[in-house]
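Have a look below at one chain only, the form predicted on its own, in structure tokens format.
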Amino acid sequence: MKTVLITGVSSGFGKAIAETLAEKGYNVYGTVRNATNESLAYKTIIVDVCKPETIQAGINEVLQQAGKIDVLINNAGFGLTGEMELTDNEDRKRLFDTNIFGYIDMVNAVLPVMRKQKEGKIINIASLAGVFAIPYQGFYSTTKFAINGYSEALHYELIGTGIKVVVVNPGDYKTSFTANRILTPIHEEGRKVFDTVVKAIVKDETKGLDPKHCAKLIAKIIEKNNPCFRYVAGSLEHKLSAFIKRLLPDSWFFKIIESHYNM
């Protein structure tokens, strides 16, 4: 039985992944920031990915109970929507601490365990916003671009260790991410365009796929001995957009994005 550690299982992708893997018989541990009395098919541990001391305590708890960690799934995160120029420093720092450094600290805490085991999988959940930037989600896109680059670099460093690195870039899914989005200030002269873009973003998300769709992909990745490095999770449109981004000149692709968001 493989032991899987997932960050951010209170809702969204994390919860769907934890439930799906538990149903398949995996020994699943999920991190939450606050204790819950909810009856779950998987175990929860108290970890705040912005606090490295809680990360190590959580790793120790899993090892005491399971003796190993076969798979780490970095998922915890949130989004900011607004203008980068006017985003508060504290909001920006919290976003980067969660979406980037939280991933890195989790990996650094788990790697000694996996090196000793001479095997393991690290699955970093990024976003389609890490393949191309989404208007008015600039810093969120920045964090997801960073996770894509970090995962590539980590792949090279772990060659020969038996540890596989995979990055998953989900498109639009119907999760609590929409309701939990934090709005940051914008210039009033840009209000009309901003409102139009946000309306399109919310429409895409509310019409998005069930997060179980992504969870099933994660399960397949875990089951593969040699998974691909990068996956785009989502509809055919999402996969095509990532493919087209690599082919078209930037100016052409910008026009497609601007048209999609009615800018």
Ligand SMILES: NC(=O)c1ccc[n+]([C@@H]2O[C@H](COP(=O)([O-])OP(=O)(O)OC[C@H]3O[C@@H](n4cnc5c(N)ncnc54)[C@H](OP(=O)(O)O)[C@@H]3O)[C@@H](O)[C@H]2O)c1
The other form holds:
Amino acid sequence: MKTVLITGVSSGFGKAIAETLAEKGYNVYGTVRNATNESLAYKTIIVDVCKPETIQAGINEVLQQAGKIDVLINNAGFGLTGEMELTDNEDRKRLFDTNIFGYIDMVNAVLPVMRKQKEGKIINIASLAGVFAIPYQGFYSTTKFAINGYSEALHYELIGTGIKVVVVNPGDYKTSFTANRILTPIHEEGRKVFDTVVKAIVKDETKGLDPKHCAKLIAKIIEKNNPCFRYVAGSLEHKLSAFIKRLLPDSWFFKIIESHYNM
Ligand SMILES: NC(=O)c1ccc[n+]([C@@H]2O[C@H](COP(=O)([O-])OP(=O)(O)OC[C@H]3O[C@@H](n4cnc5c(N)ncnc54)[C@H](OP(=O)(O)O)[C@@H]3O)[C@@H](O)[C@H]2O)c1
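Okay, that one was the form predicted on its own. Can I see the form predicted together with the named molecule too?
Starting with the chain above, the whole complex follows.
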């Protein structure tokens, strides 16, 4: 029975992945920031990915109980929407601490365990916003591009260790992400465009797929001996958008994005 550690299982993808894997018989540990009395099919441990001491304590707890960590799924994160120029430094720092350094600190804490085991899988949940930038989600997109680049570089460092790295870029899914997003200031003269873009973003998310859809893909990735390095999770439109981003000249792709968001 494989032991899987997932960050951020209180809602959304994390919860859906934890439930799906527990149903399949995996020994699932999920991190939460606040203890819950809910009866769950998986175990929870208290971790704030921005506090490295809680990460180490959480991993020690898993090792004491399960003795190993076969799979790490880095998922905990949140969104920030507004103008990068006017974003408060504290908000920007919290975003980077969670969405980038939180992932890196989890990997660094789990790697010594996986190195000893001579095997393991690290699955980093990034975003389609890390394949192409989404307007007014500038710093969020920056964090997700960083996770794509970090995962690619990590792949090379782990050659020969038996540890595999996979990055998953989901499109729009209906989770608590929309409600948890931080809104930061914008220039008043850009308000009309901003409101139009945010309306389109929220519409895409609230009409998005059920996170169970992404959870099924994650389960398949865990089951594969040789998974691909990068996946797009989502509808055909999401997959096509990632594909054409690689083919089209930037100026053409920008036009498609501007038209999608009614800019
Ligand atoms: N929904 C989408 O359309 C979409 C698309 C692409 C990528 N993603 C990515 O998918 C991941 C999960 O998002 P979601 O859509 O499932 O959103 P969500 O429902 O808001 O879930 C986010 C999870 O992250 C946890 N979290 C946030 N900050 C944390 C911290 N400092 N330490 C530990 N846990 C923390 C939250 O826990 P608390 O309850 O403690 O806040 C929650 O469990 C994120 O990385 C997001 O960027 C989402």
